[in-house]
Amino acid sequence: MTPNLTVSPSFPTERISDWYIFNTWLQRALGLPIHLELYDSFGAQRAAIAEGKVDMIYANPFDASLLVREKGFRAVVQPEGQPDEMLIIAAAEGPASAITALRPGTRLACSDDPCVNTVGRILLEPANLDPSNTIEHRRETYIQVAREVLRGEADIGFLPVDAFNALSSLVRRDLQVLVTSQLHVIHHVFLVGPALHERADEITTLLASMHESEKGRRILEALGARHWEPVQREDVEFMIDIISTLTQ
């Protein structure tokens, strides 16, 4: 058996290499011959798990709500202290300085990141906006969602605050954060399907252990993250909760 890693589209592009670098360290470690595909939109990888061809991922929180409670996924470990936030973002010169300053006919850019754009929607209800009165375009990725913004040709972006962060000062500077989500008990967190279940204990292990050598911590921090954590099963439910309020 080779089993499938593939991880959450949402990743800053730029991190593509560090988790082949992952892969290799994980297949090692583990005595596995593990096929690392990353997908470039998150229908193909949803079409990818409805297919059986997922067997490991580093999933966002509404993914892992499918994968936990219709797959059958089981949760290992997260990244420790670090909640999936996102923003919204205008240029810094633009007419909108707040959320209650937009108006019906806004033009909104974002990525199809399900997550991302649930929580930004919930963060437009005070400007009494919605799918019905406002213009979505929709972008292959966050640098595209900024370009948009900063161009003029969008009013308003959905942001992971890491994606954010992660743009140069100089994209920073043109740009304005009109408001952040604060959520906090959102992660997301690395699932083993099925499959690998009877490995699922050694696989935490082995990830939560991980910052312990030098070249564990120097995969992690490339990859953004200090260290993994264990997940408990209720704080995964508690999670997939939340996402469930926040999608009916």
Contents of the next structure:
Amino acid sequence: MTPNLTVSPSFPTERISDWYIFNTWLQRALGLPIHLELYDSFGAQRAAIAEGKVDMIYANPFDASLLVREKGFRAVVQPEGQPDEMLIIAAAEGPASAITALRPGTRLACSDDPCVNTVGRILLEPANLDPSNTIEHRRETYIQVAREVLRGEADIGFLPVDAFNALSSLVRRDLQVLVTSQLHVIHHVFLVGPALHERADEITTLLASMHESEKGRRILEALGARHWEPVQREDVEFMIDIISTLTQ
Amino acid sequence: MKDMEPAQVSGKTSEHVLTYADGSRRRVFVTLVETPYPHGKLIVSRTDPLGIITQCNPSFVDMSGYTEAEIIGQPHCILRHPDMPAAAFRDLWDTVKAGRQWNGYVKNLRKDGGYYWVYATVVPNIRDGQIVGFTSVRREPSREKVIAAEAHYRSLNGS
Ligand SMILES: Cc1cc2nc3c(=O)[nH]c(=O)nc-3n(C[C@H](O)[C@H](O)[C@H](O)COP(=O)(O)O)c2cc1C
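Could the form predicted together with the partner chain be given as well, to go with the form predicted on its own?
Expanding to the full complex; the earlier chain stays at the top.
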């Protein structure tokens, strides 16, 4: 069996080739052929998980909860010092200047990232906005979310902080950030499925020392991380508890 | 829990004696100064099964006015405001001890006698079928919801 590796579709598209390079590194380090499959939507990835087609995954906190609780996955490492935060954008010259100034009927552009959307919805609560009085435009990519806001087709947009920072400075100049989440306690994690449990400790050790070689460090840098740190079972349980408070 | 010292608070204050669910008492001084909820922040804390705080995030520290060292190891009722009816917290404890999630609007007392409103969610931390503690995440409530909660709690307090 060749195990399958996948990555949460929330990463910036420029990093696709970097994930292939990461996979090559991991195959060599483990002496194991691994197939990298990248899905272009959360829905497609969820379907693959349900069919048991995923053995290793770099997952967002929401999918990680599901994988640990329902699919017997084990979280092994997380990128050091990088909590997942999101932000709400509006056009720089647009009428919206604060969350509480938003009114029922607000048009919002977002992707299908469950984490970003859940936190984004919470940050709209001070304006009494919810799915019943907003118009949601689901878009495939974060670039499309930003573009809708720039064109005035949506009043606000939800983006992960990383995706916003990856936009060109020209695009960012024409946007304003209405609010940035400060949750501090949820983050992406790297998980291994039941088929690889016997190698989980080995995978943890390998990834946690990846930054010690020049090559490993360069790959991590390209993926936007400094190093991986091991994750304890309780760290993940805590994150799952936090997520259950966000999704009620 | 230690009484509040009048020197901790400044401005026009009123004195109250809180009686907690376990029968213990604490003297507090409160002011009418509201600290606005900082947009985007989520305030996180965890307790042991008895409600003693074991962990909190930087937003919790900022909003409470205490240092992290002053918070960890204290019962969560260190934040109890005299305007909050005991019935709200009874409902909280009954719900989470039964293994379910509790949500509600809470007026919290700061170290400086001022207050801040939150919309709080509390969940039990269940490990191998046992409740090993509780986690709470608070978020910014809308002004309308705060006004409604204020009126509701005033009626529960019978004033
Ligand atoms: C996880 C958790 C978070 C809590 N957060 C608060 C809070 O923010 N403010 C508060 O007054 N009580 C909070 N409580 C409830 C207190 O434990 C306590 O019940 C309350 O302050 C009233 O005190 P009493 O029950 O001793 O009368 C929390 C309880 C738990 C388990």
